[in-house]
Partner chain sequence: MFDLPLWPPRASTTAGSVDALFIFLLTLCGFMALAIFTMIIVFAIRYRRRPGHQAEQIEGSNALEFTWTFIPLGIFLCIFVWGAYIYFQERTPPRGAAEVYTVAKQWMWKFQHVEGHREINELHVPVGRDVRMIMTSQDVIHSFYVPAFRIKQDVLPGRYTVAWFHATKAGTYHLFCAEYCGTMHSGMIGDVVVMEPAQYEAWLSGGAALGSLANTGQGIFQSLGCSTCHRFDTQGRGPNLVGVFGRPVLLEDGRTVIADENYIRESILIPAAKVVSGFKPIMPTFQGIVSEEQLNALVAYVKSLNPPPAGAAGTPNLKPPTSQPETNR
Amino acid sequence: MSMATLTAPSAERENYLNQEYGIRSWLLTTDHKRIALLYLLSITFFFFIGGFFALLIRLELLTPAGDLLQADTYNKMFTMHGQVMVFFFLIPAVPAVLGNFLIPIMIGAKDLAFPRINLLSWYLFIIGGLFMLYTILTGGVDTGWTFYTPLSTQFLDTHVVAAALAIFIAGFSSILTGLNFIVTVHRMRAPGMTWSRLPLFVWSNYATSIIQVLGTPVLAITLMLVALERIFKLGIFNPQMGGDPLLFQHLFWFYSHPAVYIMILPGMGVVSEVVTCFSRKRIFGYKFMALAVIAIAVLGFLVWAHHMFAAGISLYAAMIFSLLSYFVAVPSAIKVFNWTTTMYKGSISYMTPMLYAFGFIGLFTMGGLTGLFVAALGIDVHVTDTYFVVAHFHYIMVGGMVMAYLGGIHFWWPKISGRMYPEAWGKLAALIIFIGFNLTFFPQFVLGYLGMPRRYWQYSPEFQVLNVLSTAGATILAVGYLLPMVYLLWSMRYGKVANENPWNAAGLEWMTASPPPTFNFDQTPTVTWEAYNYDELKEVPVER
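Generate the single chain structure for that sequence, in the form predicted together with the partner chain.
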């Protein structure tokens, strides 16, 4: 799909795609919409690299013996699968692609507060990505995505410093995106766009930005200290010198638990938009939904040591963190109840984004509920570091966040590309992904409680049947993810031309052209209506 030939026949008018042509107009753009597309390409590229590693892991686990890959290669596979997926796909995905594209339009602004910093954020992501590619291509890293010391600092000679540097740089890209969103939402809202009229997508990205800004620097310094310890033999985490490996875990998880909320909160924002649009109803309990998002962002910072219950922290600290972990579970429960109640007495249509929203609510509920298991101290001692935890966080990240991301991409595709995606193919892909996902990860709950530890290259024979089921599911999931890639690209040229508001949805982004002009609105709109005013929007039959 070369940039230059991208013309939307319907829009003879100028829009952000055909306003300028040529590589320079893309690589030096400060238009938040073009930067969003640059991010879309970059993270899709990394998604398929991470997915490739995942497939290799699942293939290796078909048999109890380690017969496909060598032990070291397998360790590199799950390490780089984790690092590429977490730092180069999950964290940037919704904020940097959908957030960058939509937030200025949703609040009626011409662009983000700092357009040049937005471009810098993408370049930092690409530089970080290049370091990651260098790490992958020249031998990989096998510390696990968690970099636990003293293994990562003293007992491995793979590219630990290169991987740490890659994530350090990509972290700043995340910080700058967060900084941009916070200042934009505070300073750049159109007249009349009060906080209580903000779409919940903006609320959830605002909460995500709080986490990105307050959490990522701690990961940055922690990875820097690991790099210093490897290069200069400084002994901050070195047990021989009285250093404490648990200090590394405290600093690492201080960021990495809120990071899982960076991944899921934007997905929640997308689902709030999609559920209200396809139920033709206002969101149920707007204040509580907005408050819940902020509560998750704040409480998310108080619970990190529930990753360390069996790691050797003190008994009373474990109890404090377990109690706090149950407080952070409440806002997520509130959101699930509110989405479900929003559908009550609605007028629900089953378009692809709505199928993804159904999938999200279902799978996120299971992910959230299993969170209650691993937060209970007694059970966590048995299931931590086993496939139960692997299934738990994949239910939330893949079942929740990736479903919401695909739902969002389909929901706003007409706005991004000016074209409609093929509806039948969309529904088929959503179904395949849902089935493939459950077949992959549900057996892992059982494996986990049986006691199969994670990151095992070879395992006891009695776990084989469940692993074979999981691998079968993974192949279906892979097919499911390839489909949207194909038909969305196809739709950019051959898709039906989309009008300004194909879903007849509420929101400022549906009141400007598809694809929007470079400055989003001819003149800055004034907002006089409440959020999700579907009662005022007439019921237009959506053509098939």
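Other form of same protein, the form predicted alone, not the form predicted together with the partner chain:
Shown next is a single chain and nothing more.
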């Protein structure tokens, strides 16, 4: 089916163009694209709240003495930074924004399988966010983002129940989104869109959805038990009342390690789309790439206790979980190898999305390699609860997932907004973020190896130079994150109008208008080509 056929004017599209654009039409919409934009606004808000807490943390660590924040306040800063960033930005970012917007279009569907449930998932996210804001404004919580017991079950004046309720509600938003994606991919693919023709972005979000549906209820039940223990003085996790704090860690990490892949798998899907487009080549080893995301989702459920090597678990269990942790690195390595091979002898265009993809591959690889260190029992005992673990986690989550998220936003921004952004500013922001990130977190590897513990508001003076470098990097990183918000908003009014396919990319989403009409396609497309048919699209993208 030709592009002209897919984008021909229709009565439905005219009605869409003439519809009311008031607040009510947005708050009651069932259009997956509008819901994606509602998520975009929401998670951007929480990103800057979490970033503000991070800035306070780095300013406190500028000097060895605790001279900016009190100890209790510092505890609340790193707790709320983690909770906001993990549960209200990192987990929903790519699936809720880019997945919501793109998955139906990529598979040739008119919408997600359950449009009203999709809207409900956003409302649940907002309700959970409001509880988190209540927690922040009324004094915060100081247990660490992991809610470790007995800290979270001690009956102190801290808002553990409100924070747990916030994440409990947001978890149901995640479950509903995952369920919606699974049913949509199974039931609503266009004719000819076989499993072997699905874009890898869809495969990645499909695997992520499986983790969301199977893993999130475990976290929800765990946090509910913490709240019940605090309210009714039950002895579930508190050892003073006969409870078992290690049981909490097992339950929490059974979800929270797979949650790492909820955050990173969609980013891998973004990078697959960007690399193949700007290399002008089919993705190398498509079937292995698809199988790798499923393997990551499955193996991710088998390695949770590597977070507990220093917690007192059986040595034999620790050895098994250490071995399994090495296995889960294999499918991730396959993906990095295949991205690199795809670029080999490709006609590479160094556009903004591709720069973010380069950043993702480099930083994710660094984070993955240091993950092998913490999977080794001997080294993990030394670096547990030091800044080495902080740096490793952020290389995966911030260096990996946030780079992929920004790369995806830039890649699909012409499709989302119908406008092009200033390419020079995009490249500058990508460079600033890459430099700022490495200056922020690489010194923390050294700090952790030297023995600086995390979550301390004071530290030994010999660590100050590296902490000053880290704080300087965080300042640069903040500038890099602010820039895209400025020029993307500018582009919505003043940017050059984008055509249907400004990158000359493969995929159904590039065969409809920019932005797409209400039901994406005026006629259901029939797919007759293989995924990533760049051998039929020889033109190289032109800088704009």
